[in-house]
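In structure tokens, one chain follows: the form predicted alone.
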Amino acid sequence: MTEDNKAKKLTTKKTPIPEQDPAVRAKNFNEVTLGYNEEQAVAEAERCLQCKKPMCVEGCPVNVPIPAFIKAIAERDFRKAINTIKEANVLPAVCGRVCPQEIQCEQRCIVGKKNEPVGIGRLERFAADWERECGMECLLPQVAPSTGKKVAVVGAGPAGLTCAYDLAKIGHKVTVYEALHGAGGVLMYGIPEFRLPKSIVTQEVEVLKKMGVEIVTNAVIGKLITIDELMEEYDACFIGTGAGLPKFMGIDGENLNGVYSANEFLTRVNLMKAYTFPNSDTPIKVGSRVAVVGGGNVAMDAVRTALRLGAKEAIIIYRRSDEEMPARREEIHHAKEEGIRFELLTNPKRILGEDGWVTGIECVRMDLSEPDESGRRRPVEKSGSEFVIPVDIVIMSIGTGPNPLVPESTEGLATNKWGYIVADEETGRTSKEGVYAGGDIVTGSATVILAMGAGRKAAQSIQEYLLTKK
């Protein structure tokens, strides 16, 4: 290794990644983060220590061979890098953009013990983007000869697509049923264009189609056809329908015009492309002052989307402090750069309206109590601190519940008290023979990569099951 390379390898901070200027990006739906060029990617890859026991791989829910693909980037063998990633990950361009690497692979990085960890997510994105931007034909994984077995996958989100990918590689005939008109699940309807371009999701889904996976859209399982009916035709079934049922606070005024769930708001904008109206068929009312209630990634997506749609002021209302916000630090940082107003230690009491439309949201200030047994500080109202924020749109982003259609229409499918499907954590096996489940419909709302990990585990278990089935 040259002295120059040694210097690069010992760099304490990540190689900076180019971004759109905040004042410019706040008015468009183009990607915020622009990605590495070749020189930046190689410089970052050279920071990797190539550990003999790579803890980063243990932190990845789908066990991407991280040191191997980073080594290939450092050696400028970008084709080898993307092929290495695809041994484990069917959605590398997606994961490189939206995975919370900071609490998964990068959290385990040895470099990160004393310095900033290697930018694993940035490098994964680079490899995937390099393949696409070079105009190279996407190298399909080797698909084994047909086994004659058929598997149904319900839900074309991250869990379902990963399960379908792994089963198709083995040689099983896989059919994916998707309720909406496009495959991708939350990748299509939930995450905004400026964080994850829909063209990228579509291209990665095309890989599955070329492998022989059939994707049937506009198919609402539980209404159009039941799981039991699917099992008459298929040898096994995987359920990955997610947790997209909106939650509300139950306060006065939530039925006023101008109140959205974050799910409805983001689906209209992302999947239905309301931001291109009248070129699209689905308009959306944004208003001039928008309040988003919540502090997670979905709340950040909603408030930043509202800003881009023309809101003069976009506000986050969150009942705890900045430190307790569950959103990724990067998303909070980007939101603040773009001028989002944060009303922290604040909780809504009621939504005000006139002539059926929202005019404001009455809130109360909060204090944080001492940590309880869970270690979390509980927010407590400050008496007499009520105040009103004038707004004309309120977006509720306080969590979601399980999609109830499949559990309620499937006799003998065990669910817990919250309505989530009960499935073995390691295998995805449910109470019905041959039926497996994974992702948010089992765990509740989590990350894309965790759903993918569940899809991968279920695929392995389904394979073992099919080998025993005559």
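Numbering follows the first chain given and starts at 1. Every value quoted in this text rests on a predicted model; they were computed, and no experiment measured them. Definition used throughout: the rigid core is the maximal C-alpha set that superposes within 1.5 Å between two forms. First, how it differs from the form predicted in complex with the partner chain.
- Shown in the overlay between these two forms, fitted on the rigid core, is a CA shift at residue 175 smaller than 2 Å.
- Residue 347 shows a C-alpha shift below 2 Å between these two forms [criterion: core-superposed Cα displacement of 2 Å].
- Core-superposed comparison between these two forms: the C-alpha position of residue 147 differs by less than 2 Å.
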Contents of the next structure:
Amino acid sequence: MTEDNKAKKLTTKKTPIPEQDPAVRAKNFNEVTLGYNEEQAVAEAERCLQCKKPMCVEGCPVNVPIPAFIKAIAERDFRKAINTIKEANVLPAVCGRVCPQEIQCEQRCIVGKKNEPVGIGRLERFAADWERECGMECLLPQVAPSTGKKVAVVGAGPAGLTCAYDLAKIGHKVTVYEALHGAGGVLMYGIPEFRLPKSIVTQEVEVLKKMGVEIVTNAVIGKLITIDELMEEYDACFIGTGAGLPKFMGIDGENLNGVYSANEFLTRVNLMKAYTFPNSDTPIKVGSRVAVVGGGNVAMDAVRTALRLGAKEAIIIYRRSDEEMPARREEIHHAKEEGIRFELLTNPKRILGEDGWVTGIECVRMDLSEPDESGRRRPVEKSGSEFVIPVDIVIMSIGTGPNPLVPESTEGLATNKWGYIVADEETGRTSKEGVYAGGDIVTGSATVILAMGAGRKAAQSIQEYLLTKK
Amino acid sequence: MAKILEKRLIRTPDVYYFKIDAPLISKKAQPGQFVIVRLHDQGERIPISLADINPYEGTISLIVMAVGKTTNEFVMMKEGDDILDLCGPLGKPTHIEKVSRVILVGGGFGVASLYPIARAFKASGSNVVTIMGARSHDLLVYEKEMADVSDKVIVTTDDGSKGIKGVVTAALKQEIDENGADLVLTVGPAIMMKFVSETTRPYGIHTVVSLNPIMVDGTGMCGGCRVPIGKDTKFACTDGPEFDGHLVDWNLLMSRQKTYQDEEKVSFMQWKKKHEHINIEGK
Ligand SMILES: Cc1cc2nc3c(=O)[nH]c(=O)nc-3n(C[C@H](O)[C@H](O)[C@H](O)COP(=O)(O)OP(=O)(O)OC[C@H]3O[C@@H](n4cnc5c(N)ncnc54)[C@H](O)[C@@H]3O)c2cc1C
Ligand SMILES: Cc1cc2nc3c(=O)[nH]c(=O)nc-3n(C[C@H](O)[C@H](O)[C@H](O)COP(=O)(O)OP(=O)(O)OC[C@H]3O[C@@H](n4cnc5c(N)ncnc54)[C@H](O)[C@@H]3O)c2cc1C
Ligand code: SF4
Ligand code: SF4
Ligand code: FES
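Would you generate the structure of this protein in the form predicted in complex with the partner chain, following the form predicted alone above?
Then the entire complex follows, led off by the chain already shown.
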């Protein structure tokens, strides 16, 4: 090893990744993080110690062979790097961008014990972007000859798309049914362009189509066709309909004009391109002062979107403290850089309005109590600390639940008390023969990579089922 | 993609009938449901009620009134054109059961979506009375069609140019007083449905209204279509669109319908400017 490389190995920090300047990016919808070039990627790859027992791999829900792909990058064999990643993860360009690495692969990285961990997500993104640049031919996998078996996939989110990819690759005829007019699920309607360019999602969907997967949009399963009807036509079925039902707090003023669910706000902007209104036809209310209630990824996406639409002040209202915010650390960091105001340990009591329109949000300060049995510190109200934040838009981002359309219309499909579909964690098997499920509709809102993992496991068990079925 | 098979002007100058090739939807659709259409890549998603369902032909019919940008673009489409996105059937179907007398009240072009509902009630053996109103006789639509599927049709016009002079609620009250009713069902502008509900409230007659809040997805995902019904907040696209009219918070519904008024104007003005050269009458 050269002296030069040794010196690099000792760097305590991740190789910096180029980003748009916060002041500039707060006014546009272009991607915030620009990605490594080859030199930067190689430099970062050389920080990896190539552990014999790599802890990082255990931290990844789909066990990407991390040291192997990083080694390939260090050796500048980018083709090998991406092929290695794809053994485990079919959407690396997405995961490299949106995985919460700090609680998954990078949390376990040994380098992270003393210094900043290896930038596994950034390297994964680099390899995937390198491949995307060389076009469709590179992206298309070898597809096995037709088996004559047909599988229906319901929902074109990461769970459904991954399941479809794996099944199509081994020669099954797959048809994906999607309720909206575009495929991608949350990747398309929820996560904004500045974090995940939509061109990446559409390219992945193109790959599926080229592999022979048929994608039927505008097909609301449960309304247009039922699961039972699909099972008459197909040999098996996978349900990946996500957890897209928005929750509201049930406080006064929530139905005033100017109160959105994060889902509606983000759908208008992302899927319907309201940020280009009136060139696109879907309008959105651009607030001058916007409050977003919640502390997850969805809340960060909504608040940063509001800022980009032109809000003078965009505020996060979250009832616990910084530490407990479930959003990716990187998003919180980016939001702070962009000038988002954080009102932590604060909870809304009611929304105030005039003539039907929002004028403010009354909040109360919170204290964190001692940890309870579950180890969680419950927020409790500080009485008498009520105050009003004047705002004209409020966005509720306090979580989502399962959409009941499929369970309601499918007899014998077991759900739990919250309405999520009951499915075996390892196989995705549901209470109905031949019907599998995975992703947010089983686990509740989780992550892209977990949804993909569930789609992949279900594809494996569907394959076993199809082989044993006469 | 869904092909327009037939287009007819049914009320000059702004209301059109479309028959659309939609084999799958037509097999599942029930009276009271709606579809969501998106006309082109930059287009918005707008809900339109089913004005007819024909599973044998594999078609559905829509009646569209040109009010703003998207509906104006819609009525400029021609036979043979394709609608980019057609999604449905959405919403819960009308609950149809045999009752001795059901009064259907339609305002303006809303009468059209009562047509499949009237036909279903008639088929169930119920006695069907239709009350249809408009400002003037030339604004009435679907008179003949409604006569085919009703036992009795009462027409009202504000100016007295046809039928009874006055508003539908007066005719409704008179009809209830004279002949009674087990059920009232109404489709039309929110303000009319509100007054219909107020008219029936003292009689305690169950009154079903078909609400039309602003929608995006139509699948329960955005919550934009939420309306307060009694103590609950419901999503009109999945829990409705039909609700108990006596429980609806009408003021909130009407206020929310106006959310995008300013933006809608901008959008429509820009569109009109672009289409100045076209004779809008000849759409
Ligand atoms: C704004 C936002 C930001 C997020 N940020 C991150 C992040 O940074 N990192 C991360 O890992 N995770 C993030 N998540 C979570 C992640 O996106 C989800 O966990 C993941 O998308 C779940 O995948 P899925 O395939 O189960 O469902 P979804 O992505 O929800 O896809 C379900 C699909 O099914 C369709 N569908 C629903 N019902 C029907 C029906 N009846 N018939 C036909 N189709 C139907 C829906 O339209 C949708 O397209 C975020 C979520 C949101 C909303
Ligand atoms: C369940 C339901 C059934 C409907 N059935 C019919 C029908 O059979 N025929 C018909 O002509 N119209 C119907 N409508 C109304 C139709 O959707 C609106 O007229 C249309 O969206 C207006 O769009 P625009 O761009 O032409 O006008 P705009 O200028 O954008 O809007 C005019 C008015 O229409 C309403 N509106 C606007 N956007 C939406 C939206 N996305 N969803 C719902 N309402 C909106 C608003 O109250 C607005 O003030 C129905 C609406 C609902 C909710
Ligand atoms: S898929 Fe996500 S968790 Fe796994 S290695 Fe990649 S970035 Fe890390
Ligand atoms: S734990 Fe860190 S250093 Fe070790 S192999 Fe994984 S990425 Fe490399
Ligand atoms: S239209 Fe989005 S939930 Fe009803």
